[in-house]
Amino acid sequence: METFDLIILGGGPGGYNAAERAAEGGLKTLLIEKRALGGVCLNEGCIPSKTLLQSAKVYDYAKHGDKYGVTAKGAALDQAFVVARKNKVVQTLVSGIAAKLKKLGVAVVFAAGRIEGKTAAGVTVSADGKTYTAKNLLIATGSTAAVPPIPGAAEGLAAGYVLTNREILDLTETPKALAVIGGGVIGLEMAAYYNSAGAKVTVVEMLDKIAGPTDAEIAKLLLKELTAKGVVFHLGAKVTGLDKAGVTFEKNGAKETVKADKILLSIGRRPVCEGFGLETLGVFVERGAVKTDDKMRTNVPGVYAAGDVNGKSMLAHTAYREGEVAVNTMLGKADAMRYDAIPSVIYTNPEVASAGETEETAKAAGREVKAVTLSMRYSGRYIAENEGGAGILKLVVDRKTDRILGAHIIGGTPSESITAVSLMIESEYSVEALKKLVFPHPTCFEVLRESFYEI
């Protein structure tokens, strides 16, 4: 039985990044991954979808270049080529992770790991016919696509006309008609891509708005933009059945059907807490997720959890940080996880980026807030690069402290600048102090500075 300082179950963002930090900190580390390094994010989510969306953006520019005085005749999107390029990008990044882990001396086992129990020496884990033990265990098993008990869903998945985030990224032919169940991040990004690729796209969402917890004003504008591009939305609709012909749903008491040759299930994800022996340790699971404190500790000493498995903030960048907090805690370094200003992005065209509280959540928490909405057209660069663009920035500030609580943006490339908002929130700077900060000009993000003077 080989002994380690740390065993990590799961090679996704939370797992592989934690393995790197642990090795750098001097911990003898074993990483066990049953499929591929990088997890869902790198192989079936974040990176593949952004690769597809970049192709869609280039194609859209080619089709509508006349807005900028550029004519591109015969522009076409080759779906098979796009998928092949996606696979190349993924392989490049997976190889990079493998090389980094090897350089740092992290042992990697590609097999399904199983927790066998805990002894005085630590936690025992088996994988690929061998047994390992370690003082510390980090559970980073991630999440899987939620499959609701909708009549016909299971049959459709088996037959291949119902897809999850995994299969939708590997279609080498664009479907003529795509129905998307769920108007969250995954559903919207894939709806945007396949709409650009030429499919007739319909989104069916149970709520009366899209984009989940996104600021209501921003979500409404994104709905308008995607609708103008040709995506059809049915909000406040409950799906009642799936079959080869499409999706049946109820809306306002009436039954309707959307025809589609492919159906994407994108109603969310659920933590993976079963199938690897977690119950042998007595780790507390609450509402389907491993419960952790702000140091990523579970109720069992020496056992930690990071990433989607704890259900706190199911984003890759959250998983990175959670894994680091767990490792720092193991190393005796003072650290704690904060969730107040984690940025989130929807990579549609236009992009949406958010950090911190929305006006709605701040008021619900009992805060006295002031909010200002400013057109992105205050930025010269935005106007130069977005002919006819209607983006906005919304800033939410605490009236009593004059501190930023949140900022929400649609338009431009806010994914590249939203981290600055997170820093402002975490550092608790007042708006008055931030007025002294110099922004580069011309940039889209300098609209944020303009908003300081509108509060």
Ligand code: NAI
Given for the second form:
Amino acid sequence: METFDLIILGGGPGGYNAAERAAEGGLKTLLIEKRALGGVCLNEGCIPSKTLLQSAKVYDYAKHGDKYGVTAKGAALDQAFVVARKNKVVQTLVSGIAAKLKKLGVAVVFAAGRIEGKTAAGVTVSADGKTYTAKNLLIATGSTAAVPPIPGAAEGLAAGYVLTNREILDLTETPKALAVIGGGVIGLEMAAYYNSAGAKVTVVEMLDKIAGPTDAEIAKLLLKELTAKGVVFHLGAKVTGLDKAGVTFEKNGAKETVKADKILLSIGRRPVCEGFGLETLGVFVERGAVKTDDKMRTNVPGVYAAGDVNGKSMLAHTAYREGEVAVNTMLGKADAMRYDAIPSVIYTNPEVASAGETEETAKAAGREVKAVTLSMRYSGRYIAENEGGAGILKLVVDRKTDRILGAHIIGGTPSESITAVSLMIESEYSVEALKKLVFPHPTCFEVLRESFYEI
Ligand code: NAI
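Starting from the form predicted on its own shown above, please give the structure in the form predicted together with this ligand.
Now the full complex is given, and it begins with the chain already shown.
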């Protein structure tokens, strides 16, 4: 039986980043992955979807170039090419991770790992017929697409006309009509892509708003923009069944049907806590997720959990940081996870990015809040680059401390600048102090600076 300092179950962003940090910190590390390095994010999530969305962006620019004095006749999107390019991008990045792990001396086993038990020597894990032991175990098994108990969903998945985030990224032909169940992040990004690619897209959402916890005004604006591009939305709709012909739902007491040749299920994801022997350790699972503290420790000494499996903030960038916190804790370095300012992005066009509290959540938490909404058209760069654009920025500030609680942006490329908002929240500078900061001109993000004077 080979002995390690750390065994990691799962090679997604939580797992592989932790493996790199652990090896750099001198821990003899084993990473066990049953599919591909990079996990869902790299193979069937963040990166593939962004690759597809870039093709949609180029195609949309070509089709609507006349707004900028450019005519590009005969523009067409080749779906098979788009998917082939996506596969190439993924492969490049997967190889990059493999090379880095090798360079750092991380042992990698491609097989399903199974926890066998715990002794005084540590946790024992089996994979591919071999047994390994380590003082520390990091569970980074991620999450899987939730399948609702809707009549027809399981049959449709088996037959191939119902898809999850995995299959939707591999369609080499654009469906004629796509129905999307769930208007959250995956639903919206895929609705935006396939609408641009030429499918007739209908989103059926249970709630009265799209985009989950996104600021209500920004969610409304995104709904308006995507509707103007051709996506049809049914909000407050309860799906009652689906089959080969499409989706049936109830809305305002009436039954309606959307015809579709493909149906995407994007109603959320569930942590993967079963099927790999977690129960043998007695790790505490609460509401379907492994319970961790702010150092990513579970209730069992030496056993940690990072990423979607702990259900705290199911985002790749959260997983990276959680993996680091877990490793630092193993190494005896002081570190703790903070969740107050984790940025979130919806990579539609227009793009949405937020960090921190919305006006609603801050007020609900009992804070005295001042908030301001500015048009992105305060930025010359935005006007130059977004003909007819109607983006906004919302700034939320604590009235008592003058500190930033959150900022929420639609329009421009806010994913590239939102980290600055996180830094402003985390560092607890007052708005008065932040007025002294110089922003590059011209940038869309200058609207944030402008908002400091309007609050
Ligand atoms: P989600 O939680 O973002 O959205 C699910 C939506 O489905 C919600 O609006 C919910 O009200 C709706 N819903 C639930 N049950 C329904 C039903 N029976 N009928 C109709 N609507 C229903 O989940 P999603 O979009 O599947 O994404 C999963 C995870 O992946 C999230 O945790 C997200 O953070 C992550 N992700 C992040 C991305 C990003 O950061 N850009 C991109 C894609 C995914």
